[in-house]
Amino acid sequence: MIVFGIETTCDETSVSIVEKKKNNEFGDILVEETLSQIIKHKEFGGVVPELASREHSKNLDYLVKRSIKSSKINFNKIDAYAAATGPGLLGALLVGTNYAKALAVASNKPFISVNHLQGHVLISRMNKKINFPFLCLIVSGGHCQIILAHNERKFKIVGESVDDAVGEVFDKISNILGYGYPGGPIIEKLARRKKNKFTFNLPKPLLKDKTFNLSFSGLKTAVRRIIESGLEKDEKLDLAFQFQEVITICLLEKVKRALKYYKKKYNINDFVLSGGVASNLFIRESFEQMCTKEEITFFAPETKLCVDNASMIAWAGIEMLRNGKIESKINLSPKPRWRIDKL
């Protein structure tokens, strides 16, 4: 089973193709094309939506004929095309999906539509026994959520941020520093560098509130009021340190009361960590630590997966193609505010 995925929800044009054998539950990835946007976007602190789409439409044909060519497949011989249909930026999600659906009607090949977030909670499971039901922290630059996974279709948020995005608000800071973007590497970066010569009292949004749902505005309007004060240098390195501790307190928090009422219910034993912040190796061996602790088994998709990739466009593809007859969603439209809970 070999399933060509694209995905363009924001600012990586990436295309991948991906194979299932036939005695393997696995899969593999033979070839993987991802074009950042970020040089381009950096000068404007964030990711320009226009800029974007224009981006996404100049680079894609060019990644997709590249890919065909370096992985020496056949067309003939791929059974699915793949897109991320949303959550994401509509003109950016206009580019993929027309060109995935371009590649599904010209080879007579089903189309699948597949939710941005859908491949962030599946992409571990292409390499590593992961159990159905589980529960995963997708962790990135749009989202927040605390996801239980009955399936491979079939999702439930049971905590989310009801605010900014840990990765958004990574973004703010770093640039409210003066360090600029992508924030999330630039703060991680900094933390790393820590003093410890200096305390900041900063606020823990909703840590007592007895629901699963996170916040970090709060703690982000406190931040920036320091820094608008003044730091010395070694003043920031210290407050991007407790910056970074706090939100890992607030997530670790969070998932771990989702994993005292699950567990047990549902008979959970693996978490996933996934999304681009699970990169992060603070807040990732932070849940390792905690998985440790609470006896379930912990997983995180590799580095270049954790960021938005089509490999896991094309794996959560492959994962709807083998577990049913898939009907060849042609006339859909991009859902720029698909949750995973409706698909």
Ligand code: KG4
The other form holds:
Amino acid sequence: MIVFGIETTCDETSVSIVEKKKNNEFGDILVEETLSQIIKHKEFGGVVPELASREHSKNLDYLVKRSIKSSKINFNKIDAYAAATGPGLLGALLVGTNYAKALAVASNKPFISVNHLQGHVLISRMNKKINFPFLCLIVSGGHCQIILAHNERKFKIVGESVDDAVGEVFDKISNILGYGYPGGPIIEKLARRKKNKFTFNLPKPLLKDKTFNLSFSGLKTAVRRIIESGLEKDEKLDLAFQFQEVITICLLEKVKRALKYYKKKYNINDFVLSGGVASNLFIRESFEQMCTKEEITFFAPETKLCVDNASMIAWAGIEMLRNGKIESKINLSPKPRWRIDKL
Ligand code: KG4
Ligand code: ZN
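The form predicted in complex with the named molecule is what I need now, so please give it after the form predicted on its own.
Expanding to the full complex; the earlier chain stays at the top.
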């Protein structure tokens, strides 16, 4: 089974060809071509939607051709074309969705509409044995959700940020500090050089609240005020570390409680950390330790599969195709606000 995946939800133009062999439950990436637009958006301090769509239109055709050429896979060997059709920026989604539809129509193969978050949740199953139901935390530039995965199509959002996504907060704080976009890797690097000389009193919003929801806008405002009061270099390093630490404490606490609850309810044994922020080593290691204590098996994709990529879209396509659940209509429209619990 070979599926061609296209990802254009935000600022990464990515195509991938993933194969699942008959007697193997896992998949192999035959080729993945990803072009990041980070440099184009950097000067604006974040993603500019119109610019993103233009860049996708400019580059997708070339990436598709290059991937076919380097994989040496003939189009007639491809079983289906999958595209991330939401959530994301409408103009950006239209480019990838229409391209995948065109390929599907031209080759008379199915078109599979994949939810971008579904890709983030399922990608770890491409090379690891993770049984449904399992719990997943997606932390990215646009999302922060604790998701219960019942099967490849049925998901429940058990908790989420009521305001900002985690990656978004990393990006904002980095911008205010004057270090630019994307903020996550920059803050992580600064935090590693901490001096432990200064202590900042940072709020931990919703930590004591009984739901599995999270909130980060209060923390963002508190950090912004501290930065605006004027900081020396060493103070910035300590603030970066404490900011990253508080975010981790809030995420850990809510996920730990959700794991305890759903372990009892559904006998969950596996936890997956996913999304761009999951490439943060401090956050990864903290979750791994927590899971060991809670006797839960911890999974996180390798870094290049944490950030946006088309392999996760192709793999989600395979997961649906192998269960015969492909109903995507060719006149389907992309859904910028498509929630994973509304598949
Ligand atoms: O999943 P992703 O590539 O795109 C979205 O779907 O949003 O995530 C991008 C986000 C950005 O906000 C970026 O700052 C954050 O992931 N990120 C990180 C790290 N690497 C990327 N955040 C914290 N630490 C990192 N090392
Ligand atoms: Zn993403």
